[in-house]
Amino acid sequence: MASQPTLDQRRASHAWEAVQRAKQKQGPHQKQEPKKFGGQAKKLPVRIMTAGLGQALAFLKAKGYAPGLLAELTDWINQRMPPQGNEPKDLLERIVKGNADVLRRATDEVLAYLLWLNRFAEAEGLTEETEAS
């Protein structure tokens, strides 16, 4: 009997697929530069720790640097924490309208997911040169 993949393996699998889609400019990554995806993913954990998940995601959305990154995070969180009832599917909207428990759980999950995403993005060469942004 085959065992179920661990949560960390599922995070890794989703992150790997996200990096591959970004690299090939597929789906939500069609209008973004792959290196911008990797660069913004690398900066996101610091932004989350500094300003919080909602502020970090709002910054990402406002700047439009990596719309695919926001889409991948939303997809992963919706898999891990399916929206209940009338809860919105958009991650940023869920953060704004959700309670403290949703914010805490989503923050922990996004930070854990970004560990894998950043490792794979770096491994696939999706890194930006040092620049201010």
Contents of the next structure:
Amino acid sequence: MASQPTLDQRRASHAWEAVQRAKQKQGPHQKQEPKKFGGQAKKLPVRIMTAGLGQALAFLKAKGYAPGLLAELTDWINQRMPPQGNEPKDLLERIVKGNADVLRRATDEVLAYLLWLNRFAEAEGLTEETEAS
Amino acid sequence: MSEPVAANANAALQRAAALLFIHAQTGLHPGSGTALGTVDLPVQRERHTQWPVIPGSTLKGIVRDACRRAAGNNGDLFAVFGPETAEAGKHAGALSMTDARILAFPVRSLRGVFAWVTCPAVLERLQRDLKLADLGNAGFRLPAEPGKDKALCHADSPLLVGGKQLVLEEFEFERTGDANDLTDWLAVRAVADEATQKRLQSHLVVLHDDDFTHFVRHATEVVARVGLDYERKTVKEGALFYEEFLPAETLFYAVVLASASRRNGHSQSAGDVLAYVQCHTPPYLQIGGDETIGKGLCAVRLVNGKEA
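Same protein, the form predicted in complex with the partner chain this time rather than the form predicted alone?
Time for the whole complex; same chain goes first.
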């Protein structure tokens, strides 16, 4: 086996960087409350499990609470599954236009990635009080 | 099925086998304790397939308890299931049970309400299990391998949209053939209820292994549960958790193997042991967690070798 980080290590590393960027309002996180990032990330997995990845991401986009979260997910998925040919680069667009296999793979990957993202967000204090939103 | 044993053969070599079919009638939570994932209380899954599973130890405990209620806490019970813990060293029980394996999983369908999905990997394992239990000669023919995004089901299935398309959850499948030999075999064995037998024949779908695995991983029910503050009727701090359930209608099977009794003064043959279990197991068992909120009620059928 080649001595490179495992897939899970790479997810963790990307998620750690994402949480740091969100905390310092860098890049796609500029106009976003860091705690909103953490709060939305926390709610996302269950939304994916109950409504499907496309629906959950569309909801996130429509609400606009945490634009940085969508950007980080897109960035990670594009690293894991580089878009082929003229496939769109935006994650939501990829899911809407892609085939069933893209959706299945992305669902698995996003859920696995969010485990790390949420753990680190919690560790860095990016949590919201439990309230409806 | 066990052959009649020659008079001088060692009685311990005698064996009888049966299949225990389990049909969940309410949500089922064969739990695995707490987890660090999204869901706080996930269902148990096999490590290598990620398919849900009910451990043999759980199952045997439940069947033992049912038989104890029906037939009493007596020597026969100990001969079949083994003695009580204090005397565990005396002899082994005569009954063994495998983990209950997934057989078919219900998935939301655009037409026909829901489909039971299964796949070649599940069916090949079922055939292996039939052989393991010497129940092999009366099996079914394995259906053809469906490709990715393809499906096998009855030609007149109410699931079909426009004659050859199936829409399960948000995925489309193209019907490429049927699995009628399998569905005929399964329907009459797995469930007792006539209406359900008919439904199973028309609503069973064989999918590609990967498509099946995606559904059993992601099409379970994830339920938010809360504890309310008694006075304020609002959620108590930290009392929100997510629990995963296998949907009602999920089908499992386990292999049940019986040997002759090893208990002094109780000389049941393997066939007697199996008959004892068959006779005292009620048609419904409660399996897994959350009994008092109506979860885990399952119809069970013990189909012995002659019938299988």
